[in-house]
Amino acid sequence: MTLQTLVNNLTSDTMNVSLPLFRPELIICATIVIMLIARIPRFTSWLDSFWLALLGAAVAFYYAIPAGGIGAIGDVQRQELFTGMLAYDSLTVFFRLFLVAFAFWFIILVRLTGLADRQDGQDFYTLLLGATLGMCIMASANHLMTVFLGIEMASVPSYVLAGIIKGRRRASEAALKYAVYGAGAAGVMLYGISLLAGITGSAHLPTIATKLAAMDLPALVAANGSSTLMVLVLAGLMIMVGLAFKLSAVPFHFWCPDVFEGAPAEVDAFLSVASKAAAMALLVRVAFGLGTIAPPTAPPIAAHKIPAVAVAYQQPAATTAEAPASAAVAAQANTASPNINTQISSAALAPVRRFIVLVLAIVAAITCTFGNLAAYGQTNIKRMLAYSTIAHAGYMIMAVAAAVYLAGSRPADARDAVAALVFYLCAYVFMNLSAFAVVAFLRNTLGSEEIADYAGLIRSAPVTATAFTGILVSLIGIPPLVGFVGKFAIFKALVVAGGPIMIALLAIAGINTAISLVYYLNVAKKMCIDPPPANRGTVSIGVMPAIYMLIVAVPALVYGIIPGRILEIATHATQQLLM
């Protein structure tokens, strides 16, 4: 293939396939640019950045919807974008919709609380949309470089958001701690990426899986002390450091409580929900990408590989959407290294899956238990919810461990396990966004974020106290609220997976659910049973904040009673995994 032909193929793929499927991210980029440009001329000073950001999020959501509507998520054609850097499939579509929809509601929240006022709103919304863009890339990453870039694009704006309140020492401390921990985790992860890419000769996840399968890992494991195996294990653990940082999983959770306490409650909601969802999507991408053989629809080209080591794919017949370029690139790939058989059974990757399952199971068990136990002694509501976030990350990682455990032998059950994770994330939006919204509204009214100051709130703000109590009960996982359905789905995935490790995780999850009763219900007791302070009058959060609170809190009850629609979307979102 000549250089001119390669350039033509790349241009054709970019213009005809990649960019049209990348429109939501492009719209977010355009919105950021417009907001930055609009603040330069004086005659545009009347533009309110709130409406620009809200419009950008709404348009991005519209273009993220697949052709057949949200119900047709499972029908999208799987593609690799930008020569395999990103994957476009049903999971990508779901998480784009998830993240952009959350950004839309979050923009409204910060406007209602006054965190993003008219003067500083452009800075805040720019950082918010920039982080959302990075999270969208995390959810569709198909290459180790986009894994790293997506994490950094999501993290750097988050560091600034954590310290967005000017002149507040605790906020500045939170931002500094977040940035220092993030830089350390990023450095370790990048070194792990370099090790994995160096030993496999590729940074493209499907290509790495094929190379690992060709290494005869069972023989390396039997060799006990193979340097290649030790490097692979070290690389996997280092990459997990970066993922664990984004998940706030133990032992890389240290930043989370301090940052949540120092940052505004609204920013805590963003870090707790959006960042967690993107990190979970990335964890699924990496775990499935390295642990299963799944050649992409569009064949990889030279940009995927270090030239010294090429991997050939045996591709299915090209569809019309792939254009003539696919056949030419496939021919090049098929002649690059004829000695490597790409149709190796996924059984060859069983050691990789066992390693991933073991690491995830240990991290999940420790994270869940530590988060629930550490939440006991907290007196600040944001700090308590930070440890709650850590504990819920443990539950979610359990679902990923079950999915990877099932991926080699029962793909349908593995997809159901990921669907349980997707449902749990949907439930988590309603629970945590509502919880932090109530904390933000009460902060503006009470001037405090201490749990003790919520005493007797049921008497002076009955609607707010009732809604918050319902949210806390849902976080525990008590029926008929949506938190129960989410936990039940994850517990079911563990039971279906079976085996000593999964059953042990099930027992740990059940015990931790019982443990969490104490600290969640302690807050409910403060609000509903303890007497209010004698000097506190009526507490009113305002009409619009109350409406917003009910809009985001009521679905926790509605979808707990009739969860069918979300379960259906979750099933469609995972339909193309392992296909």
Contents of the next structure:
Amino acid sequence: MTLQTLVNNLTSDTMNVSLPLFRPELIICATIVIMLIARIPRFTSWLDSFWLALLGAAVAFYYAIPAGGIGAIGDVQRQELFTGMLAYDSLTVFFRLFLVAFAFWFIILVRLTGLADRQDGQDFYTLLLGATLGMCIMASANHLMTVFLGIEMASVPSYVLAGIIKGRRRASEAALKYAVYGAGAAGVMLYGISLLAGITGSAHLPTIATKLAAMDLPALVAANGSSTLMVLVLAGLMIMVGLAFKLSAVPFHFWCPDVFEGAPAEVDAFLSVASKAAAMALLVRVAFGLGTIAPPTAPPIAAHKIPAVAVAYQQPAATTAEAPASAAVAAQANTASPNINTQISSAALAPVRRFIVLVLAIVAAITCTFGNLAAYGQTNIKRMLAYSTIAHAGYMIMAVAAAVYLAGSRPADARDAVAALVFYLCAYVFMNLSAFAVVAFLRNTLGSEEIADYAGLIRSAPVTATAFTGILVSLIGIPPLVGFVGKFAIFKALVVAGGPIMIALLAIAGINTAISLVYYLNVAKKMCIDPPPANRGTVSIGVMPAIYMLIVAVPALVYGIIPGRILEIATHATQQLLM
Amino acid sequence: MLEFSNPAIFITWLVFLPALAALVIAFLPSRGETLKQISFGVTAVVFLMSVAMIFGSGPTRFRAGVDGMQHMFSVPWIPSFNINYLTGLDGISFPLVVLTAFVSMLAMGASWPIKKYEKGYCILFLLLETGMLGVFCALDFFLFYVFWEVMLLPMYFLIGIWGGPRKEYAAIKFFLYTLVGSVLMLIAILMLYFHSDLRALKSLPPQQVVATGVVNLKLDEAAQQDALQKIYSAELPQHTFNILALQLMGQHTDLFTTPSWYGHSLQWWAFVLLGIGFIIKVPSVPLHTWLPDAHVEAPTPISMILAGVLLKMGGYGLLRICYPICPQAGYDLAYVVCLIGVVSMVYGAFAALAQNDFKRLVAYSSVSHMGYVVLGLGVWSAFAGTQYNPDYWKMGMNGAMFQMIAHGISSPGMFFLVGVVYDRVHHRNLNEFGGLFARMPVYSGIAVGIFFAGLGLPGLCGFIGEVFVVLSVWNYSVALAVISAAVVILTAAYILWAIQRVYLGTEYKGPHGEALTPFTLREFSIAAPLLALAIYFGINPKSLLNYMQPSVDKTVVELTDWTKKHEAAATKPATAETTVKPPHNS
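Would you mind giving the form predicted together with its partner chain, to go alongside the form predicted alone above?
Now the full complex is given, and it begins with the chain already shown.
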């Protein structure tokens, strides 16, 4: 084939397939550019960048909705974008909606708390939307390059956001700490990526998986001390370092409490929800990408009338019977039905999955326990919530561990485990966004973020205190609040998985639930039981903030009682995994 | 929504009316007295609704002498998890529902001295009542768990805000103990759920399976059969949270006998996990330590609720869930459970004897009295002589049930009476009382009556349950029977001694003597009904047994049949262990 046809194919693929599906991200990019440019000419400088950002997020959300509406997330056609760089499937669609919707509500929050004012609002919104863009890429990464790119695109704006309050030493310290840790973790991860790419000759996750399957790993494991195996394990661990940093999993969590304490509470909400969700999505992508043979993607060839060659090298592992066999694919396709092919190769990847499960299980158990224990001694609410975030990351990683554990033998149950994670993330939005929103609103009126200063809050601000108590109880995981359903779903996934590791995780999760009770309730006790200080004036967070708080907090109760809708969406979102 | 003649809707209203009222109260201006009146009105309506099920006519009437579930109601709740909103009442749960409504009403009446943050108090109190009623009505394991947990938070704040000097410690201790228990319960629920399989019930008579509510109860018979056949012919296991279906699986299939960790079967672990959860609630030694603290620090009405209703949930859970679902574990662990019961009785009685705090004494007496319940439930006396004859067993279970109701009447009464003097003299030191009879004659008369009911004096409600239990234990283990009978002496000792120190004597020498005003009408009308019921059930136990005996007997008969099968299988060669147990035809 000539260079010309290659270029033609590439252009056609990009213009006809990838870019239309990449529209929400493009809209975010455009919003950022418009916001920045609008400040320059005099006739547009009166434009409030708040409205631009809000509009951009809303339009991006609109375009992120799949053709059949939100209920049809599961029906999107799975394909790879930009020659295999990104995966476009139901999970991508879900997380994009999730992240963009979160950005929308978050923009309103920072406006209400006054963190992003008219003067330098566009800086804040630019960073915010830029990070969201990176997170969208994280959630759809299908290639080690996009994995790294996504992490960096999400992280760099986050470093700046952490230090957004100028002239505050704590904030600057937090930002610097975050940046240094982030750079270190990114370096290690990049090294791991280079090792893995070097040994398998590809950075495309499905290709790596097929290469690994072809390596005859069980034999390598049997031959003790094989250097290839050592390098693979090292690569795996190093990539995990980068992911663990984003997940704030122990032992790469050190930045989290310091950053959360130094950064404004609103930024904490962003880091603890959006960043966590994107990192979880990325973890699922990497774990499933490396641990399982990618299912055949829908052939874009037939749909868009472009020659098979252009896509052939993107998906060597995956050929459907309809896809015309090409030279590159021929090596792979031993003409058996793709199903059997997948099964055989999936079995070959069992050692990879065992490794991933083991690493994730250990990380999850330690993260969860450490987070909960460390939260005990905290006197600063943001620090406490930082450790609580760490602990919740532990619960969520457990779900991923269960999913990978099940991926080889019982794909339907593995999908349910990922659905449990997705549900937990949805529950987590209501809990953490409202928790940090309350902290931010209270900071504006009380001028303090110490738990001790919340004493007797129910006397002067009953609605806020009640809502915050409800949120804390939901974080413990007590019915009828949504946190319980999330926890129940994850426990359920662990029981389904069975086996000693998963049962041990279940026991650890159970113990942790009891441990977490005390520190969450301690805050509730401060607010509701302790007497207020004598010299406190009136505490009022204002009408609009109160409405905002109720809008994000009440769903925690409503969806705790009727979780059906979110469960359905979670099931749709994970429908296409391992299919 | 408002068809009160439909029993299912009637019960749903009964359960959620308090929660609804709590929501309304949240939007009312906080004027303490009015809110308390409204709350009292709501609890009274709930009580009248429950009474209407006894005496009323029409479809909502709860029929005595029927052993099965009545007024069952099922709607899908969380379909993707297979969870239904399934409620129903039988002779075991119905008396407890009435008791709950009754004690809640009296406790709300006893809440008048509470003058602090009345609005919050009323809201939490009503939420608590919904949780309690829901636990007894729920027949779906998940629903049961949700209601069980819903009670925790209101209770925590009710103790923590309106309690005594060490309220925060007591409240968090209560919460932590119960939460640990319920996490264990959650794990057991999941274990049972994933090993359950409705298809295994194929060999049972269809009407028996339909009666559990696994298929839509509103359908006609043919449609129900079709739905059942659809379940049976499914390819994948049909998991369920339905408690009644799980009971059938526990007794008629070997789904839960699969070997699990450390050589014990799945149901052994489930029984232990659930049992710990329930025994914390009962509470039994050694998991009882939250109770004295919670009782002593809680305000009087909350102590009444705690003693009158919350402790019963432990016993109810054992009777409804542990034994019927995990019979083999119950069979293997029968002696352990009995021993826990006896140890609680003895320990609680000795501890009560040592107290100087009036309320602590009553709290330990609860530990002791609830020991009878555990003992009565645990006795696995499927034999009379060499025959399979469950008569003694029935007696024990009925005794335990009766004891729950009796204790639910006498112990709220005792806590209330302690609260009455505490409100006046602001101390509870037994050694500083004396001579109350002269100052408050009506109060003291009622108090002595209720304390005697707690003691188990013949002719009062406490006697029946204790005698039934001790008699049935005799058939199971003479040693345990002798010990449990001897506890009566200890009980008499601490109660008589307390009466002597508080009510007898020549004159009151403690602090605040001038405040010892006579019983008010409000206080009288709370204590008098309790005493009246204590006497009525003591003289006419049949009136209560008519309702609960059929259901309790049914449980026992089913368990006896299971024991017969189990022992027949055990005596046969080892191969019998693995074969599917033959279907039981009743």
